[in-house]
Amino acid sequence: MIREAKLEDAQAIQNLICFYSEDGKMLFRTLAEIEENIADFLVYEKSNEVIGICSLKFGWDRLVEIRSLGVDPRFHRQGIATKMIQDSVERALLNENCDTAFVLTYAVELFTKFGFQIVDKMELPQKVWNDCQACLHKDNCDETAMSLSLLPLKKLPLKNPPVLKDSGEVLYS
C-alpha cells in the first residue's frame, strides 16, 4: 500500500536511498534532510515494512519533480515502481499549481509507459541543478531528463481524479 511517509519511516527511506546512492543511481540524502522533507515522501509498505520510496518536489515554475524512486531489490519486478509513479502523477494532477511532472532517470522505458517524453536537461529549472552539484555524475551526467504535461489530463471533465494506467491510458476512478 502507498501512503504518505511518517517521521518514523525516515531511517527506512534513508536505507533505500543509501543502497541506490552507493553506485550513483540516486542522490544521497542525509537522515536529517529526509526528516526535514518527510512530507515530500511517499512509501510503499508491505507487511509493516517500507519496501518502496518516492519523493515529490513541488514548486519550480509549476513543475513537480519525481525523485528518489526506489524499490527494495527483494521486491523488484512486482509493479511497485509503476504504482508509485502512477500515484505520484495522480497527486500532481490534484495540485492546482502544477502543470508538468519531470524526472531525471535511468528507467526511461518505465516512465515512457506513462507518457513521459525525453527532454533536454537544459529545459529543467536552475533549482534542479543545485541538487545535481552533490551527484557523483555531476560532470558527466548519464541520466535522462523526461517530462509529462499534466494539462491535458487536468482538462478532462471528471468528477473524480483520473487514474493513469501504466499504458498511459487514463481511466475514470
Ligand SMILES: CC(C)(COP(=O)(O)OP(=O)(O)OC[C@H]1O[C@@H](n2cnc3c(N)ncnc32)[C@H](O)[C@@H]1OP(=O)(O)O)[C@@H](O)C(=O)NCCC(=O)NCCS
Given for the second form:
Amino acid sequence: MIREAKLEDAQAIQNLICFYSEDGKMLFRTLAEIEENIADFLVYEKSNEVIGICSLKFGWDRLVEIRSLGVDPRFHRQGIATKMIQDSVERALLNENCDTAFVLTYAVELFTKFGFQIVDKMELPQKVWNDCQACLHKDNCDETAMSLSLLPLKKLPLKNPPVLKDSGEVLYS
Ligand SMILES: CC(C)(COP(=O)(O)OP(=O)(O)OC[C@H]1O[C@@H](n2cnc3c(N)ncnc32)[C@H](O)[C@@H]1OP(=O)(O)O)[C@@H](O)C(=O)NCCC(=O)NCCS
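Instead of the form predicted alone shown above, give the structure for the form predicted together with the ligand, please.
Expanding to the full complex; the earlier chain stays at the top.
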C-alpha cells in the first residue's frame, strides 16, 4: 500500500536513504531533514514495514521533482517502484501549479516506461543544483535528467498514466 509518510516513518525512510547513499545511488539526508520535509514523502508499506520510499518536491517553476525513489532490495523487481512512480505522477497531475515532472536518475528504463524523456541537465533550473552540493558525484554527475510534460495528461482521465508498449509507443489510456 502506498500512503503519505508520517513522522514516525522518518527513521525507516532514513534507513533506506542511508543504505543507498553509501554508494551514491541516493542523496544522503539527515533524520532532521527528513522529518522537516516529511510531507513530501510517500512510503510503500507492506506488513507494517516501510519497504519503498519516494519524495515529491513541488515548487520550482511549475516543476515537480521525483526524488529519493528507493525500494528495499528484498523486494526488487516486484513492481513497487513502478507503482510509486505511477502514484507520484497522479499526484503531480492533481497539482494545478505544476506542468512538468522531472527526475535525476540511474533508472532510465524505469522512467521511460512512463513517457519520461531524457533532457539536458542544464535545462533544469539552477535551484535544482543546490541539493547536488551534498552529493558524492557532484563534480562528475552521472545521473540522467528526464522529464515528463504533464500538460497533455491533464486533459485525460487520471486513472492510467502513460505506459510504454514493447513497440516503443507511449500509450495514454
Ligand atoms: C531503481 C529501483 C527503485 C527499482 O525498484 P523496483 O521496485 O525493483 O522496480 P520495478 O519492479 O518497478 O521495476 C520496473 C522496471 O524498471 C526496470 N528496472 C528496475 N530495476 C532495474 C535494474 N536494477 N536494472 C535495470 N532495470 C531495472 C525494469 O525495466 C523493470 O521492469 P521488469 O522488472 O519488468 O524488467 C530500485 O532498484 C532501487 O531502489 N534502486 C536503488 C536506488 C535508485 O537507484 N533509485 C533510483 C533513483 S531515481
